Every structure is written in structure tokens, then in C-alpha cells.
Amino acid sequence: MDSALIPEGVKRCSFGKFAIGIIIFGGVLLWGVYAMLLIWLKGLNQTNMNDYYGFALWIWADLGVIALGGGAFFTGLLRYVIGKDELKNIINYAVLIGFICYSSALLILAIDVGQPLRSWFIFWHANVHSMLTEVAFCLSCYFAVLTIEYIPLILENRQINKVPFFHNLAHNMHEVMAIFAATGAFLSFFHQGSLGGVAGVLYGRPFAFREGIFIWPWTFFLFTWSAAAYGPCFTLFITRLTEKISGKKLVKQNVIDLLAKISGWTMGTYLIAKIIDTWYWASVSAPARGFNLIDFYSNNPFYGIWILIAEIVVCGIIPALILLTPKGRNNSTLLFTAVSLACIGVLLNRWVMVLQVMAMPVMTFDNWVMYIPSWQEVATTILPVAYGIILVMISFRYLPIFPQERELNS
């Protein structure tokens, strides 16, 4: 039915099967849209946030998808600026995943503010000293860059590409892509960092606060570094998942191996920095404010020391070691386990830096406060996931995302 739109030389499932998939995830998407409208019309009283939880599930989702979407900027940097040419075989997918992650982040932010119609104040009345201002500017600019990186891919659709103007535009955009990729890396460095800074500058919250250099707390650098390390893991995770679902090999092993290896090294060095940061925080910063490390992880039903071990050891050191060894990278089960654990690890880190910061009491006569999101919050968090799946389905079906697919499946 739609075979004229499908890239030449590749096989896709029947249109009926595709349509059923779209309808199922479209239903989930509509559920999310309904919740979103409820929130916009009735206000944030539809959530379970409260005066202790000013930041909750959404901000975590925001930080989470931006970290996971970090694969786009880092792979782009490696491919276009550093010159790792093999990565041209995975960069399209990294860009698509990044585009989905960043558009989702912007949507979630638009739902999260109390007065959505005033959202533009963050640009117009910008307080340049606020980390959130830096996030807003860099995030929007980088989303523009991702859109520019995604456009040539759309233009390469079999039918669109027949139009000379679009064909030439796609070609010309590819020609100067290195400049856009470098700008994207510059912007990403700052917004990934400033997202880390959001928590790190809170000197009234000893759990979040970190010392730093000049105006940047250490979390600024840790967040950028972790996005560079864990973002490509998410690209690999989704690539592997797409291969499993479509039943096709889409990217050659040497490309996967290269990205996994770079990710492993970045993750390893990040973890060394993270461990030093945690040690300094536990032995110097926190005691100077009257806290022992264990105070941050006790007297509450959820936030135990397990969360620190899970983040750094189980979902940090273990996947890093797997990715650093050739045997680990070449064993598809081990590799998949490693990238899955890494994704959980970075999501845990972002959870802790948002939710645990809010949960922990600072005044001696205050108490830990737990939080369970409302269905509206859950639905609006699942909304971008459904949107992402739909966009991946459409892009995979109609756009030449994987240059090696034809060769690998001939």
C-alpha cells in the first residue's frame, strides 16, 4: 500500500501490522494528551506535587530524557568533529533519538510550569545567573540544531528526494553538518552542565549542594560527562531493541563495538570523578553542614544507601567494565545487559538529584516527605514515550536511517 514510500532495497512489515502498532501507541498518546489538557485547563492541582515537592516526576523525566538523548551530541561530536567515520552508520538514529528526547523534554517543561502562557518570561526576563535560564536557552537552541540534523533525513525519503530542491537541500545540509554538530556539542556542554548545576547550586540543600570552580558546581561537569557516557548507551540500547523487534541486523558489529568502547571509557572516567565527588561530599561538604552521609539515607521508607550502591556499582562500574572489555562488547547478551544497566544508572542519578533532594529534610524538626505521582503525571510522562515510539516507527519505515541495512540483509 505504501511501498512507494519505503526506502529501496529494504523490507518492512505489512501496512496493516504497522497501522495496528500506530493505533495502539496512538491510544496511549491520546491518554497522555487527555491528561495534559486536564493539567493545562485545571492546573497543577491535578498532580501529587506539593510544597515540599516543587520538582517531581516531570523534572526527573526531563533530566532523564536529556541525559539519554546525550547520545546525539556526543556521537555527532565523534563523527563530525573528531572524525570517527564509522559512526556515520549510527549517527542518523542517534539524531532521531536525540530529537525525540529533546522535543519530549520541551513538552514536559511546558506542562510543568504553573503559568504555561508565561513560559516566554524565562527568555524575555532572563536571569542570567540562574542555571534554569541557561538550560532553557541552550535546550531550545540545541533542539533547533537537532531539527536541522533531522531535516535532511526526512528529505531523503524516496519520494521527497525526487524533488530537486529537497534533494539539493539535503545534500547541502549534509555538507555543512560538521558546523551544526560542533555548535550542538557547544550548546549541549552548557545545557547538560547547567541541568547538573540546577541541583548543585542549591546551597540551602546539603544533599544537592556541591562546591565547584568559578560559578559551576562539580555537578555541572558530572552531568555533561555522564550524558556523554550514558547517552550513547541509550542509542545502542534502542538500536539493539529495534534490531530485535524488526528481526534485522541494522548496524555492523564494528560500529557498535566502537561506540560501546568509547562509551565504556567515558563511563569509566566519569565514575572515577563521581566516586571522588561522592567521597568529598560525604567526608567534607556534608559534615561541614552538620550531616553524616548516612543521614541522607536513613529515617525514611525508600531512600536507603542501596540507591547509592545501585547507581555507582551495579549500574555504573559493572556496565563500564563490560563495555571496556572486548569480550563483553562482542557478547550480545552482555552488551545489551551493560547498556540497559547504564540507562538505569543515569536515570537513577537524575532521580536522586531531583526527588531525593526534595524528600530530605534540612531543618532538624522537619521530616522526610514521600511522594507518589498522580495518574495525570504518569500519563503525561508516558506521553513522550508513546510519541517517541510512533516517530521511530514512522522514521524507520519511511526514512533511510541505517545505511548498512541493505547490505546486512541482502
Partner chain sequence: MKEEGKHKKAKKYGMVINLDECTGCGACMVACMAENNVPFKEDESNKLDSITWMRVYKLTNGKSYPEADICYLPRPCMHCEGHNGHSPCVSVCPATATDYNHDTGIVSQIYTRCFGCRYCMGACPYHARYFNWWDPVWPEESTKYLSPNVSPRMRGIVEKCSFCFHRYQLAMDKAYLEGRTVLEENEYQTSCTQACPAGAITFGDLNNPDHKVHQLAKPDNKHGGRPGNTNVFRLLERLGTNPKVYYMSSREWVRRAGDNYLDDEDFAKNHRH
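Form predicted in complex with the partner chain already given; the form predicted alone follows:
Here we give the lone chain, stripped of any partners or molecules.
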């Protein structure tokens, strides 16, 4: 029965191995669900959030997965709006990864709210002056777009597609997918930017505060820019990881090369803007308010000056240079190293814009405040990872994710 569900012409591991993987990650998933229920039933006292850390590990994870999921909207924009037809061979996986990332972000927000039964207040009693209201609206709408983009893949399952209604529905949805891709790019631009804008307008937190254009701080544009640059790197990273685990070639090199090259140029331009922003912030904005650059960093291992060097140089300039050179893109080891470093780089950026903002003292009597998440926070942060792995396993096994797989492995 299982073999009848697998896409025709491709090979998958035995059902026994597949079931073992599902059980292992399912156990991790259940651990996270248990922690989630504790938080929902007993409240946010299950966390180590306090008067300093109103944002905690969850919000870093939330901003991180949203940035990594940016590969969906940017790849969709390139494929359906700009017309890079080669990317049709990787767009399915980009949509799946985006679907996982955005559903994970919404799950994290539901946990962070503490009272999920009141989540509808965001929509019914919206604070129209809050950037987070825009984020909530755009996140929800874009997740709906990703769901619409993911549905045709489910309908193309070998058995489901035999039903004429589902076959025709999948075909017709593909025909209008450009509309949803353009809508998704529009929604993503605003919610990615607003997430950065929230940090940029924190006047009482000089580490995050930025100058800007009209009402928008620089971070509004930098967050959107970084998601477009680093999101495709996460798509390439997961694609290469899937190839290594499955032992199969899934996407032709010209497709990988094109997406990596575009990501490299986008990353390069972003880094120029990021370096200018950092220089202006450190030499103009901060001194005008009585701070020096070194004041923003501590000797402790979590908030040291090393994190700035790691984000911009090690996980920024180095992978960008690799992706911009043909030799770097064509070398499998260098490419995998570059996209791995890039993913770490954007996660570091979100780390400092969420947690270091809270840790730095802003009063003369304050000290650097350390934050260690509770096991419940750790479990619920790992929960979306386990969920994502399970959904990738199921989708890879039963859905025609990679159009070129049969040709490459025949």
C-alpha cells in the first residue's frame, strides 16, 4: 500500500526505516507538545522571562524561522513574477520550507501569547498603531497563501491525482499561482520590514534604535533585505542536506547555481547596507546619546564583540564571496559551507536584535543581565524543528517535490 503512494519512477527507503525516523522525531515532537501544554495550562511562569526579558528565546526563534522562510517569497517572486523559469525545479521545496517556517512562527506566537484562546483579539481588537498588528495580519495572510501554494503538491500525490476533480483542481491552481506568488511577496515585504521596525523604534534601547526615512527606521528595510538574501540559502541548505541523506541528486546544478548566484548578489548588497548602518550607528547615533561602540558588548560569551565580527565577516562576507564566484558555487563542499554560514549569520542577526537589546544596561545602576531559558522554552523551540523534519519526510516520500529527480536518477 505504501509503495502505491510514492511518486512513480522514484525510489524511497523502506517503510520500516521511514517509520523509525517518524517515531524518533515524533518523540521529540511530543516532548515539545507536553511543554507547550504546561505553558498554556499553567501560564508564562513556566518560562524564565522577567522584567528585563519580555522577549525571550521564542521570539528569537520566531524571527529566525521567518527570515529563513524568506526563501519562499523571494524564490516565488523570481520564478513567477520576474520569470526565472529554471527555478520551477526547486520552487516546490521552497514553498514546503516556507510553509513549515511560517506555520512554526504562528505556533510560536500562539505559545508566546500564553492564552491562545484570546489570539483572535489581534484581529477583532486590533491596535492599528502597532507594527506587531501588521506583522500578525501579514503573517496570517501569507501563511494562507503558502497553504494555497502547498495544496497542489498534495493533490499531485500518485493516488489523489487519479481523482479527476483533484487532478483538474491542481492544474487550475498551478495556472493562477503567479497571482499568489506576487501577493506573497507583497505581504512578506511588509511583515519582514515591520519585524525590523519594531526593534528600530525602541528609543529606550540604544542597541536597537536606528535613524530612518520618515517613520521607518533602517532596520525596517534591512530585515526585508536580509530575508531575501539569506532565505534562499536556507532552501539550498535543506536541498543539499536532503540529497546527502537520501543519496540522490534532486536538482540540476544550473538551478542551484542560479539561485546561489542571485542570493550571493542580494547578500552582497545587503552587507554593504548593513556595514554602512553599523558604522553610522556606532560613530554617529550612539555617541550622540552618550554611548561608545564597546558599551554595547560584554565580556560574557553570549554578548561579546565576537558576535558582530561573526555576523558580518564570517557569516556574511565570506559566504557572499563564495556564492559570487563560479568556482565557489560549483564546488559542493564550498557551496554547502557558504549556505550553512549564511543561515547562521541571519540567526545571529535576529539573536542580537531580540536578546542583546534586552541584555544591555541602559541605566547607570544597571548591569548586563544574563538570560537562561527554561527547559519548557527549549522544548517548545525544538518543537517546530521536529515538526518540520516530519513534514519534510512525509512530503519527500509521498509528493512529487522535485520534477528533475526521476531524470537525474534514471
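Only a predicted model underlies this, so the values are computations on that prediction, with no experimental measurement involved. Residue numbers count along the first chain shown, from 1. If you superpose the two forms and keep the largest set of C-alpha atoms that fall within 1.5 Å, you have the rigid core.
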So with the core overlaid, does the Cα of Ser140 end up 2 Å or more away between these two forms? no
If I superpose the two forms on their rigid core, does the C-alpha of Trp265 end up displaced by 2 Å or more between these two forms? no
Relative to the superposed rigid core, does the CA atom of Ser285 travel 2 Å or more between these two forms? no
